[in-house]
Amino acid sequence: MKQLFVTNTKRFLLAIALSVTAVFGVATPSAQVEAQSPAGVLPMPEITIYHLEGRRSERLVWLMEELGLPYTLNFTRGDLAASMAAIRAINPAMPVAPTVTYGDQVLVESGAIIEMILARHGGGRLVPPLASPDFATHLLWIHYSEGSLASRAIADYRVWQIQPPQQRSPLVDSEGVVQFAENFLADNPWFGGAEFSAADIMMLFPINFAMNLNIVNKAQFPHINAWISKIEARPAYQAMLAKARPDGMVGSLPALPANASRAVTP
């Protein structure tokens, strides 16, 4: 009797599932389900990273090197205009680096692409455990990298090129957002907390932008400088440089005067 009840229940649930599929046309391809590994890693389509040397697209190359995943890198060495033409050809509506083809999809936004690749193909790597306190701060720094740090540093850089400030803003400015990161690294080895994570990949670009262009005074941030040294020693980071920036920085922006990052009184 119990076996009959279980069998009838399974048939009932199957009938509901088939009805939902018939009405809404939604079904999970059985081949895809079977292809998933026990760790929940989905089969990966072909990935092409359309790249500009020294730009945010480096994050995707670095990520794939850290994970050991296959990808195609598309750029013209030493020629930003030609590399941008390739991006416009594949993504005319939003020609930005990175532009990534993921199977039949064309994707932008490096942070979103990183999170998607980790969720589908990372197998738990470069992300703190879900129940760990580090998981929350890992996500914080992934989004802080662009939402707070890069946006403020780029805004200050553009304004200061037009009119150097007489004093720093009494509100949060580029020095304040970098100092927040410095304070975190005073108590944590990585932006992922105890371990290196994708948050560190996201944070390097705006940190380098702020420091190398004299938007902030690099000497003020010893913990960040120590973190950069650890980053630059990583084999995957070195592999990224060899593939994505073989001739060093191409088309660098002009740095601000060396004293631009210092507070000045009228």
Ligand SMILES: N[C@@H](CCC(=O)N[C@@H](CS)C(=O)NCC(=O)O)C(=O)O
Contents of the next structure:
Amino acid sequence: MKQLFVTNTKRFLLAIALSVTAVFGVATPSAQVEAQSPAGVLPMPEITIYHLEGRRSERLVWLMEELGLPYTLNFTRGDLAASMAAIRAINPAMPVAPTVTYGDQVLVESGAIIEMILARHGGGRLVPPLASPDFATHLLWIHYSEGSLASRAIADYRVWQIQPPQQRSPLVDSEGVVQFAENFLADNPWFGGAEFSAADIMMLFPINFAMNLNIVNKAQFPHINAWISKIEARPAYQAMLAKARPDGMVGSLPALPANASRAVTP
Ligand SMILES: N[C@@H](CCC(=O)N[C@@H](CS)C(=O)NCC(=O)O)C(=O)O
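Next up, the form predicted in complex with this ligand, please; the one we just looked at was the form predicted alone.
Below: every chain and molecule of the assembly, starting with the one above.
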């Protein structure tokens, strides 16, 4: 069954978070944001998120739910191949999730799309104050999530499926990149620093990937586990799950043997 969700927000005025009602249908021009508003809030074109259940496209759905902004969500429930076919149809050269249509532009890279939406339509929300130390670390985690964490965890996963690790790599490995995140959360409640930010949205996918597939030993990271519990309690995260993963995880990758990461723990 094809899922086309459109969230109709009330008018998005002066960057105040508004309630979201999900309905079935196709986005109409009236769903566009028309507010003439302060810095960081421009008129917003129609946004469609092309989605695969349980994958990085959830970041965009979650962001829009946190901000209370309208979007259309396109995926075929329980059928990753069909959802991917829809992505391939609009983005044949780079068929990845998320692919987002923003007006007449076709965009990829979840972090870049999130930064763009926040800069144009966020009104300062989900970003620490520009002059604060948290702004620098918020950007650090936004980019670390893909540039260091996802890339190293995915590389280790692929290699360790073929050859389980015998010793720690001299390069920073999956355990190293997750430990660095754990250390930060020992001193800060969020990857946004004092407050939840878009950095937290970016970090969850690769953290879950590394932990749930046994690339690292989940039990070694208590602060990250506590952070996940706080994330899961957020209404916008729950709203994302209800809309973007209504039947739970679809097509999980096989986990590594439970002791794959422990084998190399010093
Ligand atoms: N760095 C990209 C990664 C996008 C990506 O690789 N998405 C996965 C799903 S989580 C995908 O579409 N994989 C299909 C493929 O690589 O062919 C982002 O953050 O958007």
